[in-house]
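Presented below, as structure tokens, is a lone chain in the form predicted on its own.
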Amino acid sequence: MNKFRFLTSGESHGICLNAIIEGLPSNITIDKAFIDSELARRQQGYGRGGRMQIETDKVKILSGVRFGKTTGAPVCLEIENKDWQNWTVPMSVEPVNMSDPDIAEAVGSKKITRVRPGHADLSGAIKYNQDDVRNILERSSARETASRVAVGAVAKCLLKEFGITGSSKVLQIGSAFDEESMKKEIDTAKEKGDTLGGSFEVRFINLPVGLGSFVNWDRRLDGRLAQALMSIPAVKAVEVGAGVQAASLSGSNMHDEIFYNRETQSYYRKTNNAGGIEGGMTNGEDVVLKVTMKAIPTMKQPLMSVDIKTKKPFQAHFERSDTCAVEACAVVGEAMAAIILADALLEKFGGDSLEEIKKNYNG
């Protein structure tokens, strides 16, 4: 059974991102101008920081793709990080003389005592034995997450083998439900050094029946749909279909009515409450996911926090940071349920190349 895995690696600051994909058949079509116009949809959106305009992300394929297609082997992607070189030394993979003044103000100068509610902070500090902040928010920074976009542009080349395409829309950013609006409440809280979180919607078409499974807890789609989501930075909620509306409706309103058409012979619904999975499998409608973003917990003015240096009060830490990412949280969020269900095609119709999942596919 072929099985879609990816680690990645890397720094906010550090030299580089990194992506290992294992399990991609052979013959897939790799586009990496696809890639990188992923990466930059990643990068836009309104109420974007000034990281944006340092970085230009763009891909390197370093291995398992041979003249455009994969292998069959392990598929390395690298992303760089422009503002390295501006952190050459504080974020130095070799030892530093920190008796020499000039590196010991450079180091000092970026470590990080007081740490910020909501974020990976505290908890990451007491969990690895950390008196520097630094060694925790670099990796748990949202930076991250240009690696699993580059590693969803893959999964999304294989699947559009099969016409299997996604998409997103921002639905809400703070109170509003409107682009005017939401660009109003993106300025405003702006101007007062705040942040605003926000919802989104993925939704994936043309997916066959039964991807995903009902026979144990780990294969149902929708669950793994929902950790794959739920791991991206900030997230706090994820629906499938009608999601918290299910609550208020009966039954009679809540279940989609199933037809049959004889001429195309095959079965389909007039309303899609389900999101397009029913009993942890998809139903061949739509896959639809709500995601629910908070606030970015970076603020220009901080919270009230403790130094865990000295144990006393202070504002919190800020790092240079978006008052709004929810239409780039969007594009993440493709992205993850890309790569859910590129694992769940190959689990039910894999074989070693493109051909023999065709094959597979087909019968």
Given for the second form:
Number of protein chains: 4
Amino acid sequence: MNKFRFLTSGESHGICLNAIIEGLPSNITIDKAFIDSELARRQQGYGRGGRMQIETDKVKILSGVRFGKTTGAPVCLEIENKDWQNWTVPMSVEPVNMSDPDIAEAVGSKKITRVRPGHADLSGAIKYNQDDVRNILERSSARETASRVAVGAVAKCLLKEFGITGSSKVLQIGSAFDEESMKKEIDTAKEKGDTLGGSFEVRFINLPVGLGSFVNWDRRLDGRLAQALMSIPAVKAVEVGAGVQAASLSGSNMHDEIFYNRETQSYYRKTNNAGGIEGGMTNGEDVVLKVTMKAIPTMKQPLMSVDIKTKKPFQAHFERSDTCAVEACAVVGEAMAAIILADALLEKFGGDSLEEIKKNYNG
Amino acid sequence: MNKFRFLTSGESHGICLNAIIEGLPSNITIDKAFIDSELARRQQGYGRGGRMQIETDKVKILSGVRFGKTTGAPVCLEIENKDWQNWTVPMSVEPVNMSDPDIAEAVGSKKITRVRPGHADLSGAIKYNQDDVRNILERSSARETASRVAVGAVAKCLLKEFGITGSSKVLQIGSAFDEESMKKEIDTAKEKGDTLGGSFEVRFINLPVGLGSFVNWDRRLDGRLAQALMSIPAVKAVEVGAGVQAASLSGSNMHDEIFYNRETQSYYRKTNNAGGIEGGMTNGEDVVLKVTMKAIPTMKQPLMSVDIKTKKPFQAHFERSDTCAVEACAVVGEAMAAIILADALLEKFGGDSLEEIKKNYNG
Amino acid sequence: MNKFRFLTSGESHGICLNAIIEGLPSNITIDKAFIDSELARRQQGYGRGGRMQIETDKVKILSGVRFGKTTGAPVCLEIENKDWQNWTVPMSVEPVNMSDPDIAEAVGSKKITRVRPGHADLSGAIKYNQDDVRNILERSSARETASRVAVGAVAKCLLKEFGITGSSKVLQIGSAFDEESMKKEIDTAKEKGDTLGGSFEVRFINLPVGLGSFVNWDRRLDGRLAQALMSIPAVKAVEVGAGVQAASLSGSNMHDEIFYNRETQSYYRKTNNAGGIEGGMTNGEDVVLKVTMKAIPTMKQPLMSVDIKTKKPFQAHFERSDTCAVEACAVVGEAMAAIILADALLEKFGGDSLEEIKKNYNG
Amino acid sequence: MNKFRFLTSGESHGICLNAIIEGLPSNITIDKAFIDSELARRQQGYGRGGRMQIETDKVKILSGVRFGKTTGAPVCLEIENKDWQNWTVPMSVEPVNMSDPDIAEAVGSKKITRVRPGHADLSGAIKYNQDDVRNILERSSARETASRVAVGAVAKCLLKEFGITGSSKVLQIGSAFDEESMKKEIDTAKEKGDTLGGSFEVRFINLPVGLGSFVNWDRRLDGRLAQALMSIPAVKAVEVGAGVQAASLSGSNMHDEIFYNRETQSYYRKTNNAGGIEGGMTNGEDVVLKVTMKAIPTMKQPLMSVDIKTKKPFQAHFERSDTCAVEACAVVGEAMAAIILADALLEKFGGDSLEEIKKNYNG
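Right, the form predicted on its own is done; let's see the coordinates for the form predicted together with another copy of the chain.
Let us now look at the entire complex, which starts with that chain.
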């Protein structure tokens, strides 16, 4: 991450989520409605539960944009937590008076000492020396990915100016590979109080040749994309092109033969096992990534765990509205990929204004 | 990468490979024989060809180490290219006199305009504006991974001081999953002039809880490991723990139940589908990663490609001694993982000398 | 900047200023009243004009803090721009309807094409391809330093836990070196519509030995402090210890002799020409920095400049309420130094919670 | 430092110095003779002692350059330490047999426990937990700046392609401001066994408008230059343009009025108090920096200090051949400034080959 830098903040039940993006060129059209529509996409998907309905996320752009266009200054985004009014006491930023029994009750009722397998709960509480696991899960919650989707939407606004667009599709939910079976599998899991994982594809098209580089390990685009996608909560695998299938393909079947079109004076391929990346660089074909998400760890089905205060075992089971969030995760995957590609584009073409980058790009 | 920084340099047929590592604490024992043994491991494996025999790599430590221990100063490593004496003219650093017919012949005979599918050749030549593809492939060659193995061996020297060790094993070659079949498959591919990919596991043990963090996307350990492993040439997939299998596991089967051992006063698991990482942090279990490598693109079996000078198609086939390099790739995978883990360890425990870090670590 | 990362955003007449801080350990007490008092200090000082009275800045902590303590999650700070309600149209984030004459008038009246010497105006407009200089000055304005003071106050909260505190004092205003003459000089300048620069000292005490390092250029603490201080708008010189006086001191007069106190078992100095930094590291003495600020470029006294639209010369003179802002700048200087020192402290001592860092620190 | 990354390594009496530069575009002409001439300039200057004659530094380019031009791959530079053959035992990388009395004697004779005021010695020994101060001073020695000069020469090769060139001149030595008095002052100091500091100017010309940026503190060019220059051993002050003089200039005298030349269609100034940088960006005028260097701490004149083993005081006096190194320091200053400017140029104009950057630059 050289040029498109960002930081996010915010808790699941805190006041709001924020993100500051630094390094954007000027004169990029930032479409608030588009960011909102991306946030909405993240909240949809078969198998999502109740909270998603509460939180119809809308972005508020606080800086860096004037009359709908970036100025080159950092862009600050804010997404309100609609549920905040119910959490002002237990999530208070300021110290609270714990000798007031109402306050003590409000705080105590939200305190958590029972750690969930599959979550940051236990390691986080040890690392940050917390006896209330709430101080961990409020930030490790997937709610944080809303900020990423908003940032990714800004990255997409930049990419769009160059005709580069991204999309995603769910490939697998549990053991199901088509929409009908997926729904059925989700319904069954929901009844059992279980949860499901799955996999999805992220695809970006119209990329120029030569984003990323082979000259140093940390400039390889596939590595940077892998980090970005693996950093999404619950993701356990990232594949490029043929991915794990590459293990069983011989060289003569794996590699994408190169052809030249004399009319358009450009190189092309008939296959894309490389997933658009060779030598850590885009090769002009679609960038195709596959991501596997594990099942959500918060569920009604009981799992053995330990109370970190008493050290006593208990059967972890939690009311949780989501059965499957693979569709939402795919939207986050698009966002993270867009961020990396925007960064790589800015790195390659330089420039401080859209006009300058376009000139460099077309040069 | 916060603390353990490094850069590598060097071409496949240049003078030598180098690496500078910055951020090492003082008083770490650096065992040259161990680094050499790691370099030797990278050169072995069934299915490797002739060049590997020429190049029995040995490291030369040029700085940062005195009487076998680090001083805190940057460590510079050098690995000679044994073949360099045959390449002094075509790989000359200085300009050469191309009007001398012998020199022109020596340079011309090594010039490459026929790009290989599956390599950095075409995108690299376009990106760096080169008409001689040698200027690309000399650096994009897997020879560069020797530097990484040397750097990774230094990282392992640091980890070893804390009882943390790593290993790898080949899981699959082509369609074969046991050693006998793997060898047979390699023999067959070799006869046909084809090449094979495969997959391997990298495992690190004895890690403390809490390396990495969930608080910001780029601090998640799984993301950082994914980048490091995906950045290895030819790698197309990285998985953590259950990896792609997680797609078909329900929540109740996926997550590793938590238990507490009152005697050792520590938490433990009976399963490790998480691969030792929850919430982007180590959870104290083994870190288990699976990596898929595609087949080597340089092979005798013909593939269609284009000459970038004439733009005419040709049938790419190259004499290449390696049929399969998955075993070597696994050693590189260990090295890259070791680098990330060493970095995360230094980040968490701070300290400038081994003694200080140990004190912090044990605290 | 390894561990204490932050980004700021916000325009002078936009909705608000924001900052996100990433890398804070948990369990640091964050005192909102203290941050506010630092913001108030930045707004004071003899020679400040009217706007400072409007904007009695108060911080709003949006995340990363619960019950007055950090959780390890990113901290988001917000400072409202009190004047925003008067700027909703000309500083609108959303596109506005310029065919509406009221809106066109509101926007047009704030448009600027006359660039001020000494400011980012001209270079910024060229760099970011803007015909309205407002798109530059809104971010290049010194208003942005309010965010830095808020971030610096958080850094001070961390340092305070280790007994490390900072302060500043004005050394010179124009040609005056004592308070009486400074005030007189400011009064005179104000009458003439001129502005004044000056210099100030920033001092931090109780620092441990060994923050920073000599092993690589970018880890030297003096360099990192110099960047942080020189990055404050209008700063033209940064000195450490004897600073520019070092040019005329011989070696026997410059260097601080070393003594050892057998009772406290510690080294000490009787002089501090080094300013507490030798070899790019703290040496245990006070860190003493001197910073020179140029006079504010916005003033009534006319300066020749050019209208970037018409390319015609004009006499730049602006109504501006501040005559001298050296006192405010000193507060910003403290903040930037605190940020660097907090970063260096975290780098040296590692640790994720205050308790862990304290243990490492005292070890 | 976004794009032009580098690491250096090497000890004063070790095998050699190295540097790896990453991020260079391809097709830059790298002139070895020019690098050598820069290294020679660093070794000259009135007041330098004997060692400089031994070490006529020559660079060896180990990678990243073919036929005199960069390929885009990392460039590794090496500078031999001519004195190494006399230090193979006391500076051995490998462990030595200390039970051999000859070896013990060779090592012991070079062991240092008496720390020099003004150096990294004491803080370094504490930080890195060393009882032999040699393990500190070998790296903290100004010898390391030879690597920086070599790296800076490569940066100059890049800048040269755009007509950007740098130079330096000594302004002051002790209390002397002209060459005659400087020499006299050096002679006197030498006789007394004392040392002298001074100051110098670094100037770069022909810079484009808009390198650096005001939008985030760490992108300001003045800050980045200040870090780079303050990171040079012995530097105690960095000034831009009017520098410390700015404290006493009123706004009407400080700021550089802006004019427009209708013929060349460009803006210009008649003064340059800004030193070529406004709002953290180049404004098209010469970049003018002033740097103050303290006197060399190693000298015959006695200073009180402490033996870190015995904790007993002693009178530090050392045979040292250099009386004054300001001229050499100025060459290092040029190098560091060149590195920052090259980085800022690559950041602004992007591009992977010289041809692409030139196109962007001229666009």
